[in-house]
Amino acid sequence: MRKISLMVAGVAGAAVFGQLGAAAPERWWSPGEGRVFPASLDYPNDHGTLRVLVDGGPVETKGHPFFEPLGANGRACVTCHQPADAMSISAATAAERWNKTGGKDPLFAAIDGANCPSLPQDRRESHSLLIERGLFRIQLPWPVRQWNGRPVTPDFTIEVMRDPNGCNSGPNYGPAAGNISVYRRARPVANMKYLLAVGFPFDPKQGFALPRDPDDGSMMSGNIMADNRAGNLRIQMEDAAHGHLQFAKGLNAKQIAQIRDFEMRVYTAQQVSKQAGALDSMDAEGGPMKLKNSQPGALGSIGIPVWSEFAKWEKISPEDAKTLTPEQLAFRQSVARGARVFREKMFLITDTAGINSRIGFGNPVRNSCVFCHNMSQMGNDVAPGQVDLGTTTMPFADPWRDLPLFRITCLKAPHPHYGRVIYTMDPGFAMTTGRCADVGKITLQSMRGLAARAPYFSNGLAKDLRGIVDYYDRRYNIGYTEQEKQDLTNMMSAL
């Protein structure tokens, strides 16, 4: 029996807010407002409607540490992890909050919501990186230190070649002051069981055994943070409490347990497409319910193929086609084609640390997008996902003048692809390991809820979904046809 009738198909784009006729919920969640978080929330976006599910919900947010402003700057975790933005935050939302509050929202706290705390905080241009590209300032210790404070002796030096915002030079900032600042997107706090899932007992990119969780001894996936500096949720929470929320003292065990419980129960995905209608109709399996009910950590190449949620739309019967508008039919077919292009379009992956080196699968190696985006239902990496796609490092990255530029000099062996001297806007994983060979590596993003949280990549390089496709096409000389580019874009808008 089909999940959607002709009548429902026709109104799917309008009846998306929980129940037919219900008003859209307030998009912005302010710290401490005490709203009850329902078991299901729907939010419109440019591509349709995002759905947020809370397994076992609803959740009482009053007094909950994820939603309460417990730090000095008035923020809560929810400030930078908004439900309407798939538990991240989009640049469009940041711009909207600036316009609505005149920059007074805690989102724009000087510690990381400004390009640098030393800039005039009442000026929009002092917060341009957050407003225009959704970037937060991340201050990291130099020389490198592990999560537990142990120093690491790096095998490279770092020099500041460009500092447009003043946070990598001067008496309080920069390598001479014991820190460097980079700028990154907020990663989504949803679908966490997939990000924590371990697919292998070792890291096939590095050839090392997976590290053990210091709290419970389990293997750590390495897929929580952009630079993998926090291996479990407790360490990530403590890092955020200090670096973003400005807690005077750390989270206690009860608060950590409450936040973890909430984060492990939240699932987000696009539920309705403006062009295609309901993404779980005609036997498709879009939306977050599939994520909630599936087991994480499955390798798509030997199990359920990545994005096979839309396989049924490859062959829509003439009978079913009659219940759709021509636009809906064409878009559904495009989504299904895009999923197949994602899995099957082969290209040469070259000079990419984490793939072509350290252990290496050959340079070049011929494969498709699912070589790295290989986890069923989620599209992140089953293995620890630190890969250098070139998005932050020359010559592949766009040379943005409003981001810092660092010169890295390898002291021992040269970098396997860039040589001894590297120019980068974000050293990435190297700021966790201290290894020159890891410069530019960034943990692969999850791919669900993309439509709600532009821009993309860790530094906001791609302003929209088409920009993701265009970057990969340029970086790896893939040679996508215009139809393939559009199909991939449409498919990602349905995730």
Given for the second form:
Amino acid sequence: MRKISLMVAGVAGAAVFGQLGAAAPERWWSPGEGRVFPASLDYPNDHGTLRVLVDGGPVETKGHPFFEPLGANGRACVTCHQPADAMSISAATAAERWNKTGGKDPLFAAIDGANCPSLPQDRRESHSLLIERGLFRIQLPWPVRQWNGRPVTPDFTIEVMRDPNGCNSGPNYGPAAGNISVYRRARPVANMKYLLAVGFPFDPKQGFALPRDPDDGSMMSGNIMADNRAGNLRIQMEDAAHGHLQFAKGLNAKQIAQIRDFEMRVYTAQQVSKQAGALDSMDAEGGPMKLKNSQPGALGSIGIPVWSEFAKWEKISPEDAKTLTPEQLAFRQSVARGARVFREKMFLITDTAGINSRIGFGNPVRNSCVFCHNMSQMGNDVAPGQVDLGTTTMPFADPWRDLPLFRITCLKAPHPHYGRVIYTMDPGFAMTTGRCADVGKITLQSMRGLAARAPYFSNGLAKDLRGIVDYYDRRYNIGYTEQEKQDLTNMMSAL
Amino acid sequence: MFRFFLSAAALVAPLSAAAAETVRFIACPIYRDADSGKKSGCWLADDPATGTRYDVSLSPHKPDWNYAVMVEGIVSAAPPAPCGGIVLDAVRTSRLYDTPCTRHMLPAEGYPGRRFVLPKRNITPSSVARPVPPGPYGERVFPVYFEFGNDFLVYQYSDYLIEQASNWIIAAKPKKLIVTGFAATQPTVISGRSMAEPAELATQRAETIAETLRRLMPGMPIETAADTSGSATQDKDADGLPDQSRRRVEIKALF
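Moving on from the form predicted on its own, kindly provide the form predicted in complex with the partner chain as a structure.
Below: every chain and molecule of the assembly, starting with the one above.
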């Protein structure tokens, strides 16, 4: 049995479907096409093969509100949450779609698939942020409003310093018009039980017990959206239907239940590595089946260590090693080392709101990647993960001139790390709370299926997996060796 | 230099411990980059009045090297070996965000720091069933403590105390809760500075804790109050630090 699985591992890095004689599925899922979503779907990517698993079997998409166009612009949820892209959408896919349709696909709807609706919509450059960096325009109310529409009085002012796309100034857009546009990646709609899981009853970063779900009274994880503006799936769906789909009528209870049912059943993870072979072979536990079968919300430091899925590859027996090519063996060992580096390489985390303030871990605090990426099997944060890594905020972020730049002035206490005046391309969580101390905080991203959905970070700051490592290395002056960087990159390609 | 600190500490620590000496001062913190794994860096602070270097690493809330800290602690007989300063235990370091400091980091210089151990006051995962606190149930007060000048919940300290309280309250089913915030508004001179908390902090603390209790116990009637008298408590969870105990919230369960 073991030999058979090894043989499968050996061939699986190539085009799986071709080798098995079946046609590769059409990558792009168009709204309303009526395909049955099978229980398991495999999609090749640059690093191997992603598997999308639906717990409970196939889903009939005809008439299903996740897959049907609901609003005025012809989009469905699936438009921006493509199975081949780990239920997100990569910049490469957006570019392919532009090339294939000449920009006619609903993906490029002016509402958020353009840099600004006021730009000429038939031009590629009007959609450059989506095509080149996978970014959608997110229009948020200003002054800040809570999810229930209740106004919040911000403790900061906001001024537009740079408006390259015209969506933060003029009569229709920007603070003077009662809104602010930021640009963000679509978060994956998969492995949702982990994103909704609550490990402890408190949010130590905010200093409160977790808020309650207005629908069922359970505690909310705070890990669904980049700025935590929607605490439960119903609110997120309504926000998306209204904003991204331009569905004026709004979702009904049955549609919400159907979408939730699908989202809670779908799991994604890399299943096969081009270099290593099957990620669940030789007692490794990669792939989405592990996610389907595991309990969510467990803290790795007191339970199953994060990315211990690859622990068995740390010591591959000579007998097993003989069944692998030298390249496969080396890559597997690298993935296993990367997991250990992720957990054990300590560095000084400094000047990072959500870690070094206001919570009392100290500034600096010595820890590893797993300090924040702490949930077993997933690497998201057991506590709500609103942290400011600096990816959107000066001086740490790349100063991209095609994104807006805002000047935030704190009206009460200065920000503990940036001071009274902050320059940012996306205030992040502060646009939900209205607090200066939350400027630049973004909810930690899910780490599964990374291979399928470049670029990375909320604003696509890292164009590839190595770019993630390089950003952390310079942000925190970690001093990774070249080998450690490669091991971390390889490990992330296997998630 | 390293040897000097060791021997000085060795001389001072036992004498101080015998008298259970309490210290209180303001200083810019020093981070020692000791490495025994996660959270093993050391926090040191020099009392400006004496020049004595203290190890304040055992505080539940740690310093920020960009700002001064108010140190409150009890001199311990523990050896200075982990970090290179007289160990304060119990100890609190309150971050003074209105007082910038030049950040300063020392290398390990042979000091190992401390391997992280879970503090005695920590909460278990939500998936673990909590035992029902035994009765009899009657009027009772639960205190929660804060940094100086802050209404923020202290991780692995305040949250633990609140959860202890809420577990008891859920079992006891009182008629209502009165949450009273206290602030240390009486000026006290510390390291030459007159230190007092603003009166409104008492209200803020009460509101902060009340909001958390509302989330933990939806439907429980909760009233808030403020007290700026600066009274101290002898509660064991104040760890023998009376000045810290002036900065608290009391959760009173009424039947």
